[in-house]
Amino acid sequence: MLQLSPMSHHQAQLISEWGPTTYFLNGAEQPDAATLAEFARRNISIAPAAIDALHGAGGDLSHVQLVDGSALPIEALFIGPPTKLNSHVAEQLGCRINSGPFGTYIEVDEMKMTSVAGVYAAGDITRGGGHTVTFACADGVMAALAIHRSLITSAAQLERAL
């Protein structure tokens, strides 16, 4: 697991359930005493040096080369990079943007409407964490239902006005 965000140590603890885990600090500061104790309890080792290179054939990793000259064998490297919005459309529309431990996201209500009436958003761009395909799909369904309901309500109001 590579240290990239304030939540990286938590992610390392989660993946340690799958097998031997090394937490690559990549030159960052040591975790606090409580985190170190939890790492010890879960047998998570720490590699403090910055990563110089990843090596392997094709898409397979074989080892991590550290700037101190050491190399550690690995089969996989998990990273939790910070997220960012790929477009400025939400900001241009005036939607409220929040920052969390995993990056920026668009604020929405339980029906997936943004802070701008009639503008909906769904998926990872609306989550400060918990990025999964399942959540993104569920968010999309909720937004679609809310949009459909909004359109029906608007059409009914228009018919009454005419």
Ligand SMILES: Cc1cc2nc3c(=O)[nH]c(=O)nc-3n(C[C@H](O)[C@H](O)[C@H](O)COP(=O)(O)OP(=O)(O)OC[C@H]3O[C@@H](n4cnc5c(N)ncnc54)[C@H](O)[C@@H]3O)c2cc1C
Contents of the next structure:
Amino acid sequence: MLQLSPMSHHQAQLISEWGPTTYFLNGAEQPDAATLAEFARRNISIAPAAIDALHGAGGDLSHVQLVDGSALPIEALFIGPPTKLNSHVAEQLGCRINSGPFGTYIEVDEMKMTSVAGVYAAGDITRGGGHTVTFACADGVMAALAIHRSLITSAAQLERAL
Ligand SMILES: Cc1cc2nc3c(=O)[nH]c(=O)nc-3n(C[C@H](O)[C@H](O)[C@H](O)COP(=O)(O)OP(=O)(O)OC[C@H]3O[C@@H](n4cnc5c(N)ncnc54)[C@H](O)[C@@H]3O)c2cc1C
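Swap state to the form predicted together with this ligand from the form predicted alone:
And the full complex, kicking off with our chain again.
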């Protein structure tokens, strides 16, 4: 597991459930004492040095080369990179954008409406974490329901005004 964000410690602990795990600090600071104790309990070893290169044949990784000259064999390298919005549309519309340990995301209320009335968003772009297909689908359903409801309400208001 590669240290990339404050959540990487937590992710390393999850991954250690699957097998022997090395936590690559990649030159970053050591985790705090509580995290180190938890790592020890889970047999997660720490490689403090910065990574120099990844080696392997084809799509397979074989080992990580560290700048201190050591090379550690690995079968896979997990990373949890922070996400960013792929378009400026939300920003251009004036939607409030938040920032968290997993990256930037659009703020929405429980009905998936953004901070701009009438603008809705759903899925990963609205979540500071917990990126799964199930949540994204549920968000989409909620946004669709809310949009439909708002259109009906708007139509009724329009009829009354005419
Ligand atoms: C490697 C990996 C493994 C994963 N494994 C799992 C798993 O096992 N189980 C699970 O539940 N979840 C998994 N996830 C998470 C899951 O894929 C996401 O939570 C889910 O796809 C989010 O759905 P979404 O519709 O919000 O976003 P996305 O699926 O990212 O869909 C957004 C779509 O919008 C398009 N788009 C972006 N910008 C624009 C633009 N400007 N104009 C037009 N189109 C645009 C993109 O091309 C994309 O098709 C995994 C994610 C990754 C990266």
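Computed from a prediction, not measured in an experiment: that's the story for all the values here. Take the two forms, superpose them, and find the largest set of C-alpha atoms that agree within 1.5 Å; that set is the rigid core. Residue numbers count along the first chain shown, from 1.
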State yes or no: after fitting on the rigid core, is the Cα displacement of Gln13 between the two forms at least 2 Å? no
Ser150: after superposing the rigid core, is there a C-alpha shift of 2 Å or more between the two forms? yes
